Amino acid sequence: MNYKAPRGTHDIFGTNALAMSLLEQQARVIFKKHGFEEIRTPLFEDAALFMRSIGQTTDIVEKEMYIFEDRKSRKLALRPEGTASLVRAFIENRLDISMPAGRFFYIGEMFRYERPQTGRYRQFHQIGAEFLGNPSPAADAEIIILAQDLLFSVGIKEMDVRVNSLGCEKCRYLFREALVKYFCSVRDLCEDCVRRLEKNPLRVLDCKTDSHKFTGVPRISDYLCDYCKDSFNLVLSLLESAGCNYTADEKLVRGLDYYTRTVFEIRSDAVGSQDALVAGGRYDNLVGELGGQNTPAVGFALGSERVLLAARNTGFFDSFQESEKIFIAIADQELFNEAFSFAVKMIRNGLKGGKDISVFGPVNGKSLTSQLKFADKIKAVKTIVFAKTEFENGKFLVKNMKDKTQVEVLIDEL
C-alpha cells in the first residue's frame, strides 16, 4: 500500500527546507534586535483556550479547529494560532509578575482545517511576536514596524500595509447597533451572516459570500470615543515619522475576536489570492478573560510558506548555497577503516581554508564504480579515493565530478 501525507499536508526538504531555516535564522536576528525573547508552547492545547479566545462565532472555532479527546476524555485541540498559547504560558508561569513588559516570539506548526490551495494549507508554519504590558500606541507602531522588518531581511520590498481601528467596548458596542440596523436592511443573508448577526455583527463583514451587497456599510471611525481616535492617530503618525507606507482600510476585520484598537495586515500580490503575509493588532482584554492580571497586548504572526512564495524572485534566497558535497569512496575495501577515520576528521574540522562542506562515505562493500555513481547522484563536487598504493605514500585521489578529472593530493594538504 502506496501512503501519501495527508491533504493540506506537505513535506518540506531540499532547497525550501533551506529557505525555511534561512527565513527562521534571519526572523530570530531581527527579533533579538528589538529585544524579543523566544517561547516554545505545546502543539496541543485544551480545546476551551482556542474557543475562549478566539471567538465561538470565528471561522476557525466554527469551522476549522483539529479537536481530540485524549484517554480521559479531555478535549483538547492542535493550535490553530500561536497568540492564546503564549497568553496562556504568560499567565501560567506567572509571567505577568516577573516580565510584566515581556517581548516573546514563538516559531512553530499551527493546525486549520480550511480548503488547501497556494499558500495555505491545513498544517503551516507561523512566526509570531507579542508584546506585553504597554499600553502606549507606541507599541503597535513598533509591532508593526517589526513585521516590516522582517519581510524586508528576506528581500520583500513592494507591501501594502493595511491599518483600522476597532475601538473599544464602549465604541464597538454603538458601532454593533449601527451595523445590526444596517445588515436587517440587507436582503438574502447567506446562513452565516445571519447566525453571526446574532452573535457577532463585525463578523458579517469578513463575509465572503454576501460582501457584494454591503454598500453603505457604517463607518468604524464614526463611532471612535476620542480616546480611540488620539490612540488610532498617533498609531499613523508614529508610523509616518518611520517611514512606514500604510492604507487607513475601515474594511479590515480581523477573523478573531479578542482584537481591540488597532489592527493590520501587511499584504502582498506575490501571493495571488492568499495575499496577507501578516497580520496582528492589540488585544487589551485577553490576558484578563483567560485569567490573568489586566494586561495590555499588541502582537502578529506571519505564515512562513506565505513569506517564502514572495520572497521566491527576490533573489534573497538565491545567495545562500547549499554546503559542497564530498564523497569519499575506497577502491581498495582494506582501507575502509581509515577512509571512515578521515570521513569524521573532515565532519569535525572540516578542509584547511574553511570551506563549508558536507562529508558522505564511505560505503563498504561497493565497487568504486558504484560507489562513484552514488556520489553522482547525491551531487558530490568532489570524491575523495582511498586507494591504497597511494596511500601509502601519503596521498589521495581527489576526482573532479563535473569535468571527471583527478589528481593526486597530500593527505597533509586537505
The other form holds:
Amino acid sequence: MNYKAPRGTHDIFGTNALAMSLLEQQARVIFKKHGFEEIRTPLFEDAALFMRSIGQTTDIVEKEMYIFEDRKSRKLALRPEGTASLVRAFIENRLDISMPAGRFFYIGEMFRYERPQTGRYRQFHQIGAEFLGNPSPAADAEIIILAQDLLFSVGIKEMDVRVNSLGCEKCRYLFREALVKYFCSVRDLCEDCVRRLEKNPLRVLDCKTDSHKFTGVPRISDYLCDYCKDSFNLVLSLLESAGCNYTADEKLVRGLDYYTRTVFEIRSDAVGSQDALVAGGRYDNLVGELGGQNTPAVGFALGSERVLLAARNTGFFDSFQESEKIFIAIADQELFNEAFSFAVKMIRNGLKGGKDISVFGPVNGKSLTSQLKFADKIKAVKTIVFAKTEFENGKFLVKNMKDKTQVEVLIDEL
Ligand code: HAM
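Okay, that was the form predicted alone. Show me the form predicted together with ligand HAM next.
Every chain and every other molecule in the complex is listed next, the one we just looked at coming first.
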C-alpha cells in the first residue's frame, strides 16, 4: 500500500520550506514594529464557536469545516480561520486586562474542505493580525498598511487593494430590505441563492453562479448612515496620505458574516485567479456576540501559500542566505571519535570569523571515496579530512570540493 498525503494537503520542503520560514520570520519583525504580540490558539475548537462567528449560511460553515466528535461526543472542528479562536481566547483569558494594547498576531495552519487548485488547499497557512479595542478608522487603515508591509517584505509591489464599507447594523438593515426586494424580482435564482435570500440576503451578492444577473442591484453606499460614511471616508483618506493605492469596490462583501463597516482584500495577478492574498475587515460586534464585553475590532489574514506563489518572481526566492556546508571525513577509521568530537565542537563554536556554516559527518565504516562522493552530493563547499599522519602532526587536510585542491591546515587554525 502506498500512502499519499490527503487531497488538498502538501508537504513543504526544500526552498518552499525556507521561503515559508523566511516569510514568517520577516512577519514577526514587522509585527513587532507595529506593536503586535503573538498568540497561539488550539488547532481545534468547539465547532459551535465557528458556526456562531463565521455565520451559519457562509460557505465555510455550510460546506468547508472539518467537524468531528471526540470520545466524549463533543462536537469539535479544525479551525478554518483564526479570528473566532482569537476572540474566544481574548474573552476567556481576559486579555483586555493582561494585554491592554489589544494587538495580536498568529501564524499557523487552517483547514477548509475546499476544491483544491493552485493557491487553494484543504490545509493551508495563515498569518493574521487582530487589533481589539480601537474603534477608530485609523486602526482600519493601520491594519491595511500592516498587511501591505508584509507583502512588500517578500518583494510584492504590484497589488490590487480593494476596500468597501458594509455599514453598521442600522445601515445594513435598510440595505438588506432593499436587497430582498431586488432579489425577489430576479428570475431563476440558483438553489443556494433562494435559500440564502431567506436567511442572509447579503450572501446572495457573493454567488458565483448568479452574480452576472444582478444588474441594477442596490448599492450599499446609498444606505450608509452618516457615521459609517464619515468613517469610511476617513479610512480612505488615511490610506491615501500613507501612500496606499486602493480601489473602493462596492462589490466586495466577503465570505464571513462577522464584518461591520470596513472590509478589504489585497489581490495579485501573479496567483492567476481572482483569489485574494490578504483579506480582512472590522468586526465590532463579534466580541460581544461571543459573550465578552462589547469591544471594537479589526484584523486581517494572509494566505502564506498564496503570498509565496505571488513572490515567485520578485527575487524573494533568490534572497535566501544558504549556509556553507562543511563535511568532516575520515581517511582512517580509528580517527572516528576525534572527528566526531571535532564536528560537535565546530557545530557549537562555528568557524573563526563567524561564517554561517552547516556541519555534516563524520560517517562510520565508509571508504574515503564514498565519503567524498557523498560530500559532493550534498554540495559541501569544503571537506575536512582526518588522516593519521597529518593528525599526529596536529593538522588535517582541507579539500576544496569545487576545484578539488587540498591544503594542510593546523587544527587550531579553524
Ligand atoms: P479569509 O478571506 O477567509 O478571511 O481568508 C484570508 C486569506 O487566507 C485569504 O485571502 C487567502 O489568502 C487565505 N486562504 C483562505 N482559504 C484558503 C485556502 N483554502 N487555501 C489557501 N489559502 C487560503 C479570514 O480567514 C478572516 N479570518 C480574515 C480576518 C482576520 N478578518 C478579520 N480578521
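Here the rigid core means the biggest group of C-alpha atoms that line up within 1.5 Å when the two forms are laid on top of each other. Numbering follows the first chain given and starts at 1. If you're wondering where the values come from, they're calculated on a predicted model, not measured in any experiment.
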item	value
Threshold 2 Å Cα movement between the two forms for D403, core superposed	yes
